[in-house]
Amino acid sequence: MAFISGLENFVEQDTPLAERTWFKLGGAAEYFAQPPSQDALMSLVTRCREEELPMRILGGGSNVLVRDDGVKGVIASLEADAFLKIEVEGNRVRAAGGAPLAHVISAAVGAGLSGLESLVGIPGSIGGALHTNAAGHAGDIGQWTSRAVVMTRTGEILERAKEDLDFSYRQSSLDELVILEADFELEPTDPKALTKRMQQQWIVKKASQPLAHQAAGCLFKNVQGTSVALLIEQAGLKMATAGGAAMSERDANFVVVRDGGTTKDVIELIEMIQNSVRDRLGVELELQLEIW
């Protein structure tokens, strides 16, 4: 209870962590910290440096599959108001980087603000779209990335100019421990018109995924432009399962959960998919998600 002290009014111990990631799995984390401001998440990740415990943010948990045993050290969900916040002023939008990039999306094309728009049914929060350089059809979250302030596992705030930034596919230069906040710089639009381009890309999308009531998950990066799901096809794995996990029928780079399913067999049906798409097809394929 040691590192607790202090922090009691928000660190709690043994917290299931399941039903906060998109897969429905896993077990607990050893700590678990709703921060109520980012002076609260500068004394947690101070605390963790001198406990030496890992620390790691988790967003939307769209990304994210929790092993069976759980997860050692402190697992930090900044779900408070300070870590929300979107504002826009002209054709700028400044969002923390807690708050989830469906609303941010919504905030910009509400003013008539284009560019992220083609990111709409992408799940999770900016912080995580920005780690990962999250894209749609027309480009990715980087492009429009003017400004984003970090905070570094010492607990240094910095601020990161555009030209300190490096995006690229599924990846970006800013891989500190916490996003606190970014700015984008946007296209004057239509609202109307844009809304419409929104909704139709939403509803295309949304027809080509797994159904919304699933647990699922997106596994594999594509291969230099490949699609990794017409990859998994052509090696005869669109219908492969391992115990309670299955590859999507809508999408064979999706991976659907049955009842009674464990991360165990998740990542027992990557290891099948890698190795057989390996051995047929002499391409090696990189996991999109982050196995805890």
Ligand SMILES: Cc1cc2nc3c(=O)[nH]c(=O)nc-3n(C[C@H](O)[C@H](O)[C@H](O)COP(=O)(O)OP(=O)(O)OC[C@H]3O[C@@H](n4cnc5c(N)ncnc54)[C@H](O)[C@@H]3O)c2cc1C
Given for the second form:
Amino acid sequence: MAFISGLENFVEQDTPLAERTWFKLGGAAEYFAQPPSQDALMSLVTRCREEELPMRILGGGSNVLVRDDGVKGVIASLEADAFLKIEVEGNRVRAAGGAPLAHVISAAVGAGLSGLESLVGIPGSIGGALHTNAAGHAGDIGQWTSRAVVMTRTGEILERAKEDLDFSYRQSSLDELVILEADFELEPTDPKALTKRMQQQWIVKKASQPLAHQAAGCLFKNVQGTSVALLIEQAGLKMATAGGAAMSERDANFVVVRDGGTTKDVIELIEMIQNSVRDRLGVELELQLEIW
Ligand SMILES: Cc1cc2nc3c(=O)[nH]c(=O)nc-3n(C[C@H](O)[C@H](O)[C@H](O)COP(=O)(O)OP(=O)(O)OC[C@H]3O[C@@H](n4cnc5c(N)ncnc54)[C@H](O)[C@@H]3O)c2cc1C
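Starting from the form predicted on its own, produce the coordinates for the form predicted together with the ligand.
After this comes the whole thing, all chains and molecules, with the earlier chain placed first.
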């Protein structure tokens, strides 16, 4: 049986991924799926297991760099309404895995619930934020997460209670195939003061990252509390380039890509920075970005 047989209404072949990522680089997915419902997602997961085809979930594509020759297997995107729901009840916000983080923050702030506003300006989805434990200066998403629902690689749906969840710097125990939903227990606050705080944080964040129109991505994890941007500057690499990829003038931990740049250029720049920081400062830089 062809892999796609029976799934044609939501699975395509050879789908370009570049425009679905912040880097706007890289090749096509062998198969690209936009399941319309949880049942359809489960059929896809089951088929991937039967056919031994690797499957990954693409959120907002803000922490992923796709290789120039594309990605083997199935890339699934949770863009259907079934994966975008956001509900507010009392102090709790419940959000589906595909919901944009920005929409969830707006819903919480609009309801006068404080906590998630510290993540303002971080691109991507709730699933991506939970998988990477996205964090701003004032805390991470994990500290507000009280429950999650996931789908495993065998298609099982499991609920994870707060005590089963473990979050640390850019790491999360939510590493099952799909994060379907999560609950956030937040703190009631005056909505006006909260909105003002969020706007201030947004201005600071915007000023410190590449311009919105630039194809860009964040590269490395900080090293034991030391800002990696500072280490890159100390190693004299603030303006380093490789082909069409260059370190951002605004934040030395971001790469921006010029017209004609490729994933190969970004990978060369990553390796050059890692090697130079190791040679000059004796520090090992670990990638935050995932290369697919
Ligand atoms: C301009 C810019 C600014 C940034 N600023 C910050 C920052 O301040 N703080 C910070 O922590 N990060 C930052 N990042 C990195 C990135 O935005 C975060 O890691 C973000 O949370 C990733 O979410 P995403 O939906 O884009 O995930 P993607 O890049 O699409 O995917 C990242 C990982 O999450 C997995 N994933 C996505 N959705 C799901 C799901 N539903 N279920 C299971 N797994 C899933 C993917 O498979 C992949 O492994 C920044 C990136 C950019 C480009």
